[in-house]
Each structure stands twice: as structure tokens, then as C-alpha cells.
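First, one chain by itself: the form predicted alone, in C-alpha cells.
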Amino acid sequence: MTDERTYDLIIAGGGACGLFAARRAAQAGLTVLVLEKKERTGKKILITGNGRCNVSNLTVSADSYPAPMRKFTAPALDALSVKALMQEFSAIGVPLVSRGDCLYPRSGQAAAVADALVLAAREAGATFQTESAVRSVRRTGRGFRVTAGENSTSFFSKAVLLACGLKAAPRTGSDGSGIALAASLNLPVNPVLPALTPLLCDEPYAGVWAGVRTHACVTVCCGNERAQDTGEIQLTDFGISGIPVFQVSRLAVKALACHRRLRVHMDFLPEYDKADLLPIAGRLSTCADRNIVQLLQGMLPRKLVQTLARKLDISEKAHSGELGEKAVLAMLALAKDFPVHVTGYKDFSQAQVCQGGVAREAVDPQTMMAVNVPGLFLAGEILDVDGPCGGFNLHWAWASGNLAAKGAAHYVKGKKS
């Protein structure tokens, strides 16, 4: 055993949450080592928000995430505001700008963002090591000991944090591994799924309608419990997918994993009411040389109204004239109100986010330490928390991170003292 072996702080896992309390642990003055097994850091970070990276959101609070869920994240998130992270940002030299309510970088460029992360980490005092998956975290009587890479390398700390992430995008490095190391140290983990996913749909007419982009409202329910969303949605030959799917997929996800009873709806034409359809219909009636796919084109994408037109089994070549107001009003019903068959979800690789993981009740949220093993502290996407897009589970990762760099070096600290 050396010296150079020898940290105040081992972060297993270089993505958003370690990169940023690895920066976090050693301005507070702790030796830091940073072990990552891909071959650079921040590969996660890289792939969201389309490369863009959206960073944060300006409504970010405890009531953001999961009724459950709120408790537990709020001294994470009191303690990292919204304007809080814009200044550190800015202080690393990523100006962060706002899209509606999502901060992105002001370059654009999510590279951006780890790469100042790294940065500001190394200026601050922390050491990496890359291609260095962490294989083992034992508790020895000064501490941990920590072994990682091909040859299995012995590091020791004082303390030991947790920033691996679970299974979602599993190419960046993410496959899950963290749980297991959790297990290791007696952590209860509740179920790993998929969330914020693609939902699969075993429509008849998906070959129709794939490739639609439309504005669209969707409504997961599952007896009492209720996810909606609105905005654009992506017709696919496989189901749906774009950001309102991925809203309710944690509702749908969970509900199939368990086997239960699943309902779900699209609203093609949210912007109207019930009572809107039938004046409607009266109206395009009246055009009687077109037929259904002339008469609804102004409405709705052509090939939704095929859709439409075959699932209630009408003539796409009737004309309205043929057809009647009863018909025509049929179809505005049905874009009402279409019911999907959804019989499960894209897995882990298309998913953005995890839901499940190391169970909250196991974590100090004031410190986020393991209430039954000290030292060793848990944050970002291991824990059993996840939000919705937007950038709040970015959010979440900069916050837990934050908080559990504050708490290793109270810890640390008062290990020396």
C-alpha cells in the first residue's frame, strides 16, 4: 500500500453526478479519486438533450418529481437551486441559457459541458482514472477498500461515493454494476425498469400511420392512478414514442412489470372539446365532393386520418357526401378519443432514465450517507429517484452529487479530527 492509493474520497462511476461532486469534494479540500470504466468521462452526458445536454430546468422543485418521492429530494434540491447551478456553471465557463423553461449551454454543445466539468474537477484537485470499472467496495477497519480495472487494483479511502447510475443508455457505460456493489453492502434495491421509454403497441395499423409527428395528448390509467401528457407525438411502426409518451411511460412501464391492468389513450385533437365535434363535423359535412382523407387533411395528417378511416372501417375514397354528418363525426370521435393496445416498452438502451434502484429509506437525505453503513454516500441515478423530462433528472444528478460531497467531507473531516 502507498500513498498515491491512498484518498479521502473514491467516486465509483465518472458521469454527471460524480463529475460534479468530484469537483464539489476536493474545493472542500479531500483528496479525490474519480474511477470510470469507459474510456473517458461524461459519456452520458454527451447523448442528452439531442447533444445539446439540457442541463436543468427553471421549474425545478421537490414537487417536480414523484409524490413519493418529494420528501426525500427536497435538501438535496433547497441546497442546489436552479440559480445556485447557473452560477457554478458560469463559474466553470458554461453560461447556461434558457429555452422555454430548459437551461441549456450557451454553445449548444453538450461536450461543452463535460468537458468543463473534467476540467474544473482536475483544477480543483481531483484525480482520474478511466477504463477502471469499479469491481469491489469492501469496509476495512480505516476505512474502504475499493478495487477496479482488468487487474483488479486496490485503492483505499476514508469514504466511498456511489455515482454509477443504473441500466438506461447502457453503450455510455451504465449497465447496472452499481446495484450490485450496493447489494454488496447490505442496501435494500427495489425493481430496476426502463422509464422515460418508447411504449411498444400491438396496433393493427401502426404500418399506417408510422412515421406521424402530431400534437397529441396522451392518458396512461391504471385503476386509480392517472399520467397525461400533451405535445408532440411520433407514430411509429412499432407504437408511440416523443416526449409525452416518455412522461407517462413510468405509469405504463411499472403497470405492465407488475402484470396489471393497463389503459391508454390518445387525443389527436386536444385543443377542442366534446362538444366542438359535432358543429365540426356539420361544417365539413357540407364539402360534399371530397372524400374522408380531402375532408380531414386540414386537421389531421393524412395518414392518421387512414388511420382512422380504417379502423372504423370506412371507404377512404367515400365522399363526404356518401358518408354523411353520423360518419364524419364518427371520425372526429375517434381522433378524440383512440384507444391503444400497449403491450410493453423499448428496454434500457432506449431508455433516458431508470426508475428504481437503491431504496431512498436506506439514505440519509440531509447527507445522503448509507444509514447503516458509514462512510459510504449515494447519489444520482442509483438511488430510486427519477423526474420527468426536461432536464430535472440532470438536475437531480448536479444536486445529489452537491450534497453528497458536502456530506463526505463533514465526514472526512471529522474522521481527522
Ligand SMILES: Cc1cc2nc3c(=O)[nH]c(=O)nc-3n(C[C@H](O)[C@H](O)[C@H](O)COP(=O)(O)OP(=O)(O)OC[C@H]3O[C@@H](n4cnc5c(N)ncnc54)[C@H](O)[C@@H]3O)c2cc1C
Given for the second form:
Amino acid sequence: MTDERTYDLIIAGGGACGLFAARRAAQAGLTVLVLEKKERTGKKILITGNGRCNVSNLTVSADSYPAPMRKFTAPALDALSVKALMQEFSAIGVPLVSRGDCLYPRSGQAAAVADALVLAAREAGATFQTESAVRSVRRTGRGFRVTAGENSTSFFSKAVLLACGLKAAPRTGSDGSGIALAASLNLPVNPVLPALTPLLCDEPYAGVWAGVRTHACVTVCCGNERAQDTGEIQLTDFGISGIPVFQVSRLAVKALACHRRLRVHMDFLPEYDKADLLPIAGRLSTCADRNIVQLLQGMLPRKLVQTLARKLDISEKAHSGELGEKAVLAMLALAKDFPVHVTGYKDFSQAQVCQGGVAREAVDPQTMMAVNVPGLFLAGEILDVDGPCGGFNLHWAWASGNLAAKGAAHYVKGKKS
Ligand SMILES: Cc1cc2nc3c(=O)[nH]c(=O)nc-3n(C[C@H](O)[C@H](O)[C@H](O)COP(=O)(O)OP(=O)(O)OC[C@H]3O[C@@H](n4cnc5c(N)ncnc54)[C@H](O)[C@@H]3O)c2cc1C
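The structure above corresponds to the form predicted alone; please provide the structure of the form predicted together with the named molecule.
Every chain and every other molecule in the complex is listed next, the one we just looked at coming first.
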């Protein structure tokens, strides 16, 4: 089958980036067709921010992203500041409110974001075709021939935007097929790995600590690189999770994938200095009739105290009168510097984003057009850009989609004149 029209722009992928770009490009006067693999657009948006969608962050700037990415991300972020984004969302009926620095839709519903983006893009004139996985993108004399869907229907366009994401949460549609499309057009691709993902640990007492949520600081060291974050950590039967673990997982995953030596430790008493521990141990051990769990349960979750005691071979039943100050201090010292043997990471199905993707060098950051393929644009997660938790990944999707749409409009109009 063939769709005989020639669109100005075909967008492969109706996720956060593709939807934002579709409205922008249609507003700029382009005829736009979005081809989305799944039965509906924006499936991943629905599960962001625990269903509330952390749309962006008040502090977002190029410095929010890892150092090697800053130069590349700056033009897109400059073209869509957080203030401009708030106005954009307000204009499509989704006012944003802040919780701390994080921005969410006023309704607290991620579905509102996904729906409003599609409605706004349709109102601007963009058309959509769902259940249409893009299978190939080929250059023709006048632009591109794109095949999609079960029947490999052919579509023609002057420009193409690849906004297919990578492999995080593949149930939402992002299965990495965009990478194959980019590679078929000779674009270089860096290895794709999970980021913002839980870590697997070889912890013999994980069964004891499972279910604990506690305030802690986690540090990952690999060679000269170090990542650290503090907040609510979840201790599970497979290892460690929670936002601070996600934030440091990028480095841990990279190190594990490259078989590099990795040191991970947790501080379950981050608000105390090491020097505070001795007087605390002295004070606690005067309560001679309490066992170790009763002594420490006001400072640390019970299951964590039990884990520490087992690791130090301290009887949970022994009273502090018998144990003495030294044992209490040893427990506190282990809580302060708890080594974790990280052996792996949860795969793409559990990851919030991926690291790696189409190499930044292959794309002009001023327009998001592929350097060696005129008319081909790339934006969003498919590019080798990823940020920390807190709205930074969606902001990149909006901002790069916005710039790609502008770039495509400039390219298509330039061809017309
Ligand atoms: C559980 C979870 C929670 C998250 N929470 C947040 C958050 O609160 N804040 C934040 O900033 N970030 C969050 N993220 C990350 C954020 O969702 C992504 O960074 C963002 O969605 C990337 O946008 P994208 O459009 O580039 O890719 P995607 O959202 O992955 O969209 C790609 C789209 O392309 C489609 N597609 C793929 N291949 C093809 C093909 N061959 N043909 C046609 N269509 C195709 C897919 O079906 C999909 O709809 C979260 C991610 C997850 C998994």
C-alpha cells in the first residue's frame, strides 16, 4: 500500500518528544504525520512520575546533564527555557505547579499531559497513525520514503524526525527499533545501556533488610569517577533501589558493563559525622537492659539493625550491658560506612531511561539535523543524552523536539523557496 501524499515531515514515534515536535512543526505550517508503533500515543508519559508526570525542573540548564553532553544540549535548552515550557503547557490547558523544584501538571495526572499534547498537535493540524511501527526510512531524490505497519505501507516526506526513544520500559513501545533505523542511515550509535535503574547486590542478609525504606546516602566510585546521592533508599531482596540509587546507577551500570572495578557504599547515618558516633555509642550503652535492636531502633529501622547485627555476628538478644560500648560503636560505624557488593543492574524493563544511543557528533545541535543526512532530524532519548531524575529527561524530550521541529520547518521552507 502507498499513501500518495508527500508530507513535509514524518515523525517516527509519538512519545513525549514526537508529540511536542508535531504541534510545533504543524504550527510552523508543515504538513505533519506522526507514525506511532503502539495502539495509542504517549504510553510512556502515562507512567512517568508515578503516574503524575514530573514534566520538568525549575533548575534545568545544560549543567543538569553529564559534562560531556552540556555543549550539545545547550542550544535546545536555550530555545525552550523552563519558563517558556510552563507557558507552552499552560497554553495547551495543562498549567504546571512545582513541588520543590519539580514541575507537575496541576491535576496531578500524567494522562492529562499525554492527552493535551495529542489534542494540541491535532488542533495545529498534525495527523496521527497508530499501530504503525516504522520499518524503514530510505532517502529518495526528493526526500524520504518511510514504510510502516503490518502491511509496510509506504509514506513520502520531505523531512523525517526520528523520535523513537531507546529501550527503557519497552512495554510502552520503545523497543530500540529507532536505533536500527538510525544505523540503516549510517548514523553512528553508542552502546545502549540502562540508566536510572535499581542495582543488584550480593548481600547475604538482603532477605532480612527487604522492605526497608530509609534516608541514606549512596556513593559509587569507579576509577576517578564518583557519583553520590542522598534521599529515601529502598532495600530489597535483590539489592538497592529508590531515587538516590537511580541517580548513581548510570556510573555503576557503565562500570559493570565495561568490567571495571566498582566500589559502592551506603551511609545510613548521613546527618552524623564519624566523630559523633563515639559519644552516641557511649550514651546508648548506658541503657544496660536493652538488646541491640531496642538500643538502635530509634535511629535506624529495625530490619536494618538486625542486618547490621548479623553482619557483625552480634547476638540480637544480648543486652547492651553484656555487649558494651565497643559493639554499639561497631554497629554505628557499619551503618555509617556500609559496603555493598553490586553485581548487576535491573534491565531495560525496570530502567527509567537509557544511556547511549545515536552519537551526538552525528547531529547538529543548533537544528537537530543529522550532519550527513540532510532532512533527517533526531531528538529525545534516541540521542546519546540522559539526565538525572527530577524532570530533566522529559525536559530534554520537549526541548530537543521543539528545536527539531523548528529545524525541520526551516529546512522544508528553504527547499520550497
Ligand atoms: C517509569 C518511568 C518513569 C519516568 N518518569 C519520568 C519523570 O517523571 N520525569 C522525566 O523527566 N522523565 C521520566 N522518565 C523518562 C521519560 O519518560 C523519557 O525520557 C521520555 O519519555 C523520552 O521521550 P521520547 O519521546 O524521546 O521517547 P519515548 O517516550 O520512549 O517515546 C518513543 C515513542 O516512539 C514509539 N516508537 C518506538 N519505535 C518506533 C517505531 N519503529 N515506529 C514508530 N514508533 C516507534 C514508541 O512506541 C514511543 O511511543 C520516566 C521513564 C519511565 C520508564
